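Presented below, as structure tokens, is a lone chain in the form predicted alone.
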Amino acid sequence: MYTVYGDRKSGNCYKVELVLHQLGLPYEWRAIDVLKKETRTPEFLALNPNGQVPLLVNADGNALPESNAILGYLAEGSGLVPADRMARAQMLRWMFFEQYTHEPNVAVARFIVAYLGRPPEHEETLRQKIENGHKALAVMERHLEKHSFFAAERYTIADIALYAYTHVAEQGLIELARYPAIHAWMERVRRQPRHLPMQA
């Protein structure tokens, strides 16, 4: 039995969900309201210093941060990680380019719009968030106008971190109209046995 504390509007803490509910793994859910600062208690932040959600602990005890180090973890000897060592280090490219170029342009617009309403202070922060991720999504569009998945040809965890923030980019402004290739893709992610919709 795994326990995850996590915010079912965040997409960092969607994918742990998703995951977990694909492999089957039994899971309590913590809920932790992210705005009400209780990530900031003492009690969180012995759990994890930093801070953040999703956290995972197992039934060691053992405390894990990071979105996509629990994804490899939770995944580690499934089908959602490849045994090619190549493919797998090109999984491992998408699921750093989603935390370091794709996340905090995409997650952060829709932050601004539908946690915060958008507050006058933060458009031009939003307006360089849009922008960026669009270009992000860009790369994304290119990669999927030749390829079915982002790895291996075939579903992996590399998609299920992308997917997370990319479906709901218009809670963010972002509009996806002018992504075919991703929209093809995320239906194939959505076919995909056992998905789970976000719960927020």
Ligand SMILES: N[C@@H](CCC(=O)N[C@@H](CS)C(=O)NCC(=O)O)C(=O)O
Second form
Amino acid sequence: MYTVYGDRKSGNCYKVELVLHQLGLPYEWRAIDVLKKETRTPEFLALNPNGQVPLLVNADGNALPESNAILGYLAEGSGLVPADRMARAQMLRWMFFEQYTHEPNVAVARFIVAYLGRPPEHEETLRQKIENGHKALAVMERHLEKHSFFAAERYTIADIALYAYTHVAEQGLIELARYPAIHAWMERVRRQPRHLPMQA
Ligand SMILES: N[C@@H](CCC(=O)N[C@@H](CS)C(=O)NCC(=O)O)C(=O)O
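For comparison with the form predicted alone, kindly provide the form predicted together with the ligand.
Next comes the full complex, this chain leading.
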């Protein structure tokens, strides 16, 4: 049995719930409200000194933060992680891309618009996040014009990592209409067995 500390508004937390559900793993969800700063309480900081969700605690009491590390831990040995070394490295390459190039733009634009209510002092940041979000999506689009998934031509945890914030990008005013290959890929992701929609 796993315990997940998470906020269902968060795409990073959604990744973890989606992989747990798809692999049929038992878990208990402990709701943490990011907007109420529940990630910054002394109790939570004792579990994750970095003060962020998601956080997974396994049956032995080991606490693991970082959504993509959690995906790797949960999915190891399953069909969601390719056995081939280069395919696995390509999967990781897209997961690093997600964390460095995609999420800091696409997720933050969504946070500013949908959760902070687009305050005027964040308008310039929002403009930059939207612009850089489109750059990340264009890289994905070019890959998906030639490939059905991000690695190994099949659904892996790289697709879960990138789907989480891509499918809600428009909540951050990042229009997806110009990305037909991304649309087709999102449909393939949604058709995977035991797909779980984001619950926020
Ligand atoms: N790199 C981390 C990012 C996690 C993250 O940004 N978590 C946000 C919610 S999406 C959070 O907990 N923010 C609360 C805070 O920073 O206090 C991951 O992928 O798990």
